[in-house]
Amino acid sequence: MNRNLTLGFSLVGLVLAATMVGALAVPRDPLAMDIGNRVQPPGAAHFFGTDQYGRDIFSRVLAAGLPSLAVALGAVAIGLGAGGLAGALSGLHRGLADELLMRAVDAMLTFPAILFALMVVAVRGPGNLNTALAIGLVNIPVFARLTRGSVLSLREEQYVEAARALGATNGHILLRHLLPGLATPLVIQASLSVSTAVLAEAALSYLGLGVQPPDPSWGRMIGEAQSFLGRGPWMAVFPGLAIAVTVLGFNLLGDGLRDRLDPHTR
C-alpha cells in the first residue's frame, strides 16, 4: 500500500469535500456581521469563533476553499496548457524554434516566481482572473522544460522512429504516440504544483491583490486577523491549518502518484 497516495487521497477528498459545502450550504453566512460578537473565541455556538466583524470563521474558511482552489486549478491548467505546448513544440522541432522558446522560458526563470506574478497582478489589477493568470505564467517555465525533456526522450524511441518513417506528421506523433508517455510526468507535476498554487494564491491575497473582499480567502483571512493575533490567534490559525492541509494533501498525492507510477521510483 502507497501511504503517501491513500493519505495525500484522504487529504484532498476532504478539502473537496468541505469546499462544496462551503459552496452550496455553510452553516452561517460568511459575510454576516453581528459586532456584538467580535472576537469570540470557539465555541459551541462558532466553531472557529468569530472575527473582528462578528463573522463566522467556520463558515467563513469553508466558503474560502472554492476561491482558492479555483484559482489555483485554474493556474496550475494555464501553466500546463501553455508550457506542455511550447516543451512539445521545442522538444518536436528542435532548431531554431527550440531555442528560442527556450530562451524565452529561461527569461520566465530569471525572476523569482512571486515577484513575477506580483509584477502581473500589479499591471492587471487584483482579482481571481488576473491572480489566476499571474500564478499561471510562473508555472508555465516549468511545465515546458519537463514536457521538453520527456519528448527529446520520447522521440527517440522505435515506435517514434517507425511512425515518422510511414510519413506521420508532428501534430500525429504528439497526440497519437507521445501523449501517453508524456501524462504520467505531467499528472504528477501539476499535482505538486497546485500546493505551491495555493500558497502563492495565499500570499497575493494576503498583501490585499488576490481574492477582493467582502469574499472570504484563507491568505486574505490571515492577513485581517495579524492586528487581532494577541486577541484572538484562532482568527489566523484556522484559515492557517486549511492552508497547511490543502498544501500537505497535494504533495503527498503528487509523492503517491510518482512513486506509483513512474516506472524509475518502482
The other form holds:
Amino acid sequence: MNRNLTLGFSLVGLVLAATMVGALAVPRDPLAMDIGNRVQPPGAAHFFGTDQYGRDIFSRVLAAGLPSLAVALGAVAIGLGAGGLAGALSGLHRGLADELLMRAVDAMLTFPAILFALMVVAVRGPGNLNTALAIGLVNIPVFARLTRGSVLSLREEQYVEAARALGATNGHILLRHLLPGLATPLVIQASLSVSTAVLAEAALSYLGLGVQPPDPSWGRMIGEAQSFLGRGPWMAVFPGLAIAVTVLGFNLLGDGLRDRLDPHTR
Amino acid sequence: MSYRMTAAILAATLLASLLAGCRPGPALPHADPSPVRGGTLVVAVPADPAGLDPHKAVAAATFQITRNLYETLVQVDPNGELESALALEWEVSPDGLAYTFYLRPGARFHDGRAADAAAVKASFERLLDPATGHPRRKDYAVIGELVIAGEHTLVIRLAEYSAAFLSNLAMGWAAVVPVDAADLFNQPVGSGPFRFVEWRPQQHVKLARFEEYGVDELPYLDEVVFQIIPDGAVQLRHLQAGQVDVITVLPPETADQVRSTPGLKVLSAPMNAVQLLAINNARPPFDDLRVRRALSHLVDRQAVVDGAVWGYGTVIGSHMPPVSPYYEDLTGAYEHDPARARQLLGEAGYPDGFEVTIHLPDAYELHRRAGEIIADQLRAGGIRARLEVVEWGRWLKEIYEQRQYHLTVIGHTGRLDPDPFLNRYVSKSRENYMNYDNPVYDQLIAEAAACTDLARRHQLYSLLQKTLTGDAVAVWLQAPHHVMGAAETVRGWRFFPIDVYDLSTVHKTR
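Alright, leaving the form predicted on its own aside, put up the form predicted together with its partner chain.
And the full complex, kicking off with our chain again.
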C-alpha cells in the first residue's frame, strides 16, 4: 500500500468510526440546551466546549457526521448511477442520442456546481433529501463524461470486438466486458466526489439550506459560530476540523486508489 | 451638605416641577448639569435614507434622520408621553373634535421663512393631497378642517372622534414642511434643531447646528454626520478605532466585547415592540385552551431572553411592551412549570405530547434563535417541535395572510396609541393571523377606541390585555432592547418609543 492510500484509509476509517459512535451513543444529547453554560471553552466537561445555547459541541460534531456522510454518499450514488448509465449507453450506441446527451452534459457543466445546487434547493426547499438530490445532479455530468470516455476506448479493444463478433448483445458486453475496465476510474472518481460532496453539503448548510435546525451539521455550526468568532473560536474550529479531516481522507483515498489501480500512473 | 441646604434644594426642585407642570413644555433632556457645546458627532447607520421628504417615505432610515431636520406639532418623550414641539401648547375641545395648537412664536424654517399657522396649514394640506402620495395619508383622513386662528394659532377640526389623532401627529411622517421648497427629497428644509448640509449616497448625510432653533439653546453639537456603513462588523471596527462615535445596531452577542473595551460603552433600552410565539388558535390541538396554556407554562421566557439576545430584552406577559403607558404587567400569569403543563396536556388528551412544526422567518435572527430555544423547551412537555425556516416572502404569504401554520415566532412593533397593537386580535381583522375569535374582546376594543375618557380608556386596554393573557392566545416572550455601541464621551442619548434618533440633546465631553 502506498502512503496516500494508508493515510486516506486511516482518516476515512476514523471518520466512519466517529460517525458510528455519533449515531449510536454520544456523551450528551446534542440538542439539549443549557443557556447558563453557553460558550464555555473546551474542558473536561465538554471536550470541544459549548455553543451559543450551551449545547455540547463534541456531541454535535459526532452527531453531525451521519447526515453529512449520508447526504454525500447519496449524492455520489445518484451521480454515479444516473451519470454512469447515461455515459455508458451513449458511448455504446453513439449516434444522435450520444450527441444530444453529451451536449446536455456540456450545458450542465457550464453552471458553477454550487450555484446549480443552490438553484435546485431553492426550488425544492431545504432538507437532507433535497440536498442529496441537488449535489447528486451536479455529479451526473462528471460521471457521464468519465464513463463515456472509458467506454469509447474500451469498445475498440480486441476482446470486445471478439465478443461482438460472437453475437453478444450490448447489455452483455457492458456487464461482462466493459464493467471490469470501468470500475477502476469510477471508484477513484467516486472517492474524490465524496469529498467535494461533503464540502458542498457543508456549504449549503452554512447558507441555511441544508440540514435544518436544531439538528447539528458541520456547515451550520460554522455558520452559527460566525457571530462568536471573537468570543468562542472553538465553536467554528471543531466542526471545521471535522470537515477538513473528512475531505482530506476521501481525497487521499481517491489519490491512493488511483496510484494503485490505474495502470497509466504506475 | 447641611440639612437646611438639602431642604432648600428639595423645595426648589418641587417648585420647579410644579411650575413645569403648568403647561407641557420641553422637559429637561437629561441630568447632566453642564453639557459641553460644539463638536461633531459621527453616527454609523446601516443604510441610506429612502429620501428625506417625510411625506413620501416609510423607511425608519428616513425618520431616524429627519427627526433632527423637521419638527412635528407635538412629539413623544422617552416615556411615551406627548410633549410640545412646534406647538408649545394645545387644547382639546370637550367633544374631542377640535384641537387648538399654539405655535412657538419666532419658529423659522432653515431658509428663513416663518413656520407659522399658515405654513403648518399648508403642510397638512400637502400631506392630505392625494397627489403627494403620502403612504400613511389615511391615518390623517379624520382631519375635517384646518383653520388659521391667529398668526401662531391653528385649529384642526376632526370629522369624527379619533383617540389616536394627537399621537399620530407625533409621528415623523406628520412633520411640518415648507410646501414651496424645491426638492425636499434631496434638499430637506425644516424647522428642526439641525439644518441640512449634504447627502452623498452610500457615504454620509451631514447636518449642522441651526442657530435660530430657539428651544432651550439646543442643540449642543455643531455638526452631525450619519455615516453609511452597511456591515455590522465594519461598524464595530470603526467604533473601536474611534472613527465613529455611535453605532446604532449592535448585535447583542458583541455587547460584552464593546463594554469591556476602554473608552466604549453600551447604550440600551426596551423597544416599543413585542416578540411572541404566535399560535394558530383555530387549528387543533391549539383550539383547546388547555393546550395553549400548557405552551405558556412550558416556555421559560427568561431563558429565551438570555439565549436569543444575551439578556437584552424584558420579559412580557401580554401583547404590550413595558414602554407603553398602557402596559399591564402580566408576567406572572403563567409560571415556567413543565409539570403543570404536562397535567394540562393530559387533561386535553395529549398525555404523551404531539408533533408540531414551528415556522421561523429567515430574515430575523432574533426569531430564529428564540424558535430554537422554544423547540428545546417544549420537549419537557413531550411536544416534538420540528423547525422550518421559511423565506420572508413566503412567511408573509402563507403564514400571515393565508394562516397556514401551527406555531411561528415573530415580532410586532407599536405606535404610540395602544390600538394598533391590540386590534389585530379582533376576530374580523385581516391582521388576525392567530385566528383569535372572542366577541367580548371585539366589543371591548371598539369601546376603547371610541372612548374620550382617559381613565376609562386605560381601564379598557388593561382589561383587553388581561383577556388575551387569560385566553393564552399566544406566548408573549419579550420586548427586545435597542442595543447600541458608543464612545464613552457621548452623553445625553435618549431612546424613544418610536424609531427616531433625537440628537438635539446629545453632546460630547470632548
